[in-house]
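Heads up, the chain below is alone and in the form predicted on its own; it's given as structure tokens.
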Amino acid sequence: MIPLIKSTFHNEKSTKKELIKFIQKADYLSFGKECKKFERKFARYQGRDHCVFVNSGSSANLALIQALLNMGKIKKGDKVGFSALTWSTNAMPAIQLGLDTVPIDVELDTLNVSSSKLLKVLKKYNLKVVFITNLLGFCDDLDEIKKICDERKIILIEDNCEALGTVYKGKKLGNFGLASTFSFYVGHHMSTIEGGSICTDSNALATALGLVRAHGWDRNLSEGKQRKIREKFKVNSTFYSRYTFYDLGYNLRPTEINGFIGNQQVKYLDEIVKKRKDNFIKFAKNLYSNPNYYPIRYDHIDLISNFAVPIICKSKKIRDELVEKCNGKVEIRPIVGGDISQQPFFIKYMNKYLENNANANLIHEQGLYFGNNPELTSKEINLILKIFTN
């Protein structure tokens, strides 16, 4: 069986050795200097001013929505548009925090929201936020989506958990909106076992996210930011300042173990991305011209980085036959969470927004993916190609 992933970390053996040494020497393992070091390193890699490290990609989505509410950028009852084809925890935080959550259908040939799909929804709904998912390393015309959002004063945010390293029109995905979220879950591009982050160029948003991450207090902010917020709220006593809660928050902190692993792994990111890109090109050249599958377009993307290769079959029968062929040979999955508007939680809480997302629905019913991990061998690649091309 060819699994979706083979190792917990890239260069797992050496990473585990270094981790054991770190744990033995560490004075404490709660949030500290390793996490802060990782924030600086990852912000530099992504090309953003700020990175706020949290305990998962899902927490990153929750923290971002809560921070926007805390800042008054949005309010309960506002409408948030999101990619219909995505993961559950893109829609869930908005619902949990009292926002109306509107699915936007995707294009069949990119699996992502396009400017034309967005405009169609905007004719019907006054969106305050557009939460784009850069699904499986792909995107559509994200630059045009940004223009539309800028012109209409809509906040654009990106879920980049599945597209770390992808470059579109000279810019990394995750750098088009006000902020973007990332996942360092063990099955994704880079692993800290569990972990996630939010990247942004906004100093105010980074501060708000730091509060949301840790109970609403300022414990993990820089000294300068602490002074500023304490002066604003007239908190003068050191005794009380450590237990003053300035806004709504959670405990979303990662540990020093996550931070240390991140610092070990971030140095491999360029290598990881290159291997995934090279693998994907080999698969795509052979699969996306197959008459049994819908073609997926990627020639508009400078560099594509994904952790799985999607296949959209032209019938359920073909999909079912592939599932049977892969049984015991290649580990496969549905396309992420499929059409989220079909999921029970969405029908329960947002049934007034059960739109006809024809493409997301087709992908939901006729799609699957197999893993694109950097440890795939030539023999394994050829076996996968044999199964999917015959």
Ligand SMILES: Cc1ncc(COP(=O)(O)O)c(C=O)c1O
Contents of the next structure:
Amino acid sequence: MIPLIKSTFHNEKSTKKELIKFIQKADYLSFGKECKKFERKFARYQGRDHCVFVNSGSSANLALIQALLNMGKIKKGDKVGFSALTWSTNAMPAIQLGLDTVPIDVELDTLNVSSSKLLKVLKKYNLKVVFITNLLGFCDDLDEIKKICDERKIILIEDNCEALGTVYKGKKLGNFGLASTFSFYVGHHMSTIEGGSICTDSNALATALGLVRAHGWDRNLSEGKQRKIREKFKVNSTFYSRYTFYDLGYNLRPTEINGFIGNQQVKYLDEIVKKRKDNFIKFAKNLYSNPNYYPIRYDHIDLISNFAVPIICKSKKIRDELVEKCNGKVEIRPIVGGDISQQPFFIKYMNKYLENNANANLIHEQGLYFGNNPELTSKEINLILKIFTN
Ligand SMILES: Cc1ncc(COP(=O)(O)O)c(C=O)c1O
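To complete the pair, please output the form predicted together with the ligand; the form predicted on its own was given just before.
Entire complex below, previous chain first.
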């Protein structure tokens, strides 16, 4: 069986060895200097001014929505547009925090939201935020989407949990909106076992995220930022400042173990991305022109970085036959959460936005993906190709 994921870490053996040594000599293991070091390294990798490290990609999405609320950039009842084809915890935080979530259908040939799909939704709804998902390492015309959002003063944020490393029009995905979120869950591009982050160039947003991540207090902010916030709220006593809670928050902190692993793994990120890109090109060249499948367009993207390869069959029958053929040989999954607006939680809480997302639906009904990990051998790649081209 060719699994979706082969190991928890890249260079697993040496990473585990280093981790054991680190744990044995560490003075403490809760959020500290390893996490902060990782934030600096990841921000540099992504090309953003700030990175806020949290304990999962889902937490990153929750923290980002909460921070925008705390800052007064959005308010309860505002409408958030999101990609119909995505993961549950992309849409859930907005619902949990009292916002309305409006699905935007995706294009069949990119699996992602395009400017024309966004414009269609904007004719009907006044969106305050577009929380786009860069699904499976792909994107559509994200530069045009950014233009539309800028012109209409819509806040664009990106869920980049599935596209770390992809480059579009010379820019890494995750750098088109005000902020972007990442997942470091096992099986995503880079693993800290569990983990996630939010990247942004906004100093004010990074400060708000720092409070949201840890109880609403200022302890993990820089000294300068602490001084400012304490002055603003007239907190003069060092005794009480440690127990002053400035705004709504959670405990979404990662541990030093996650930070240490992140610092080890980020070194391999370019290598990981290159291997996944090379694998993807081999699959795409052989599979996306197959008459049994819908072609997926990627020539507009400079560098594709994904952890799974999607296949959209021309009929449900073809997909079901593939599922049979893969049984016991290749591990496969449906395409992420399918049309999220068809999921029970969405119908329960957001039934006024049950649009017809025809493409997201078709992708759910006729699609599947198999893993694209950096440890795939040529033999395994050939076996997958054989199953999917016969
Ligand atoms: C698009 C997207 N957003 C968010 C998440 C949540 O990330 P995590 O599993 O780290 O909570 C995932 C998880 O797979 C995802 O695919």
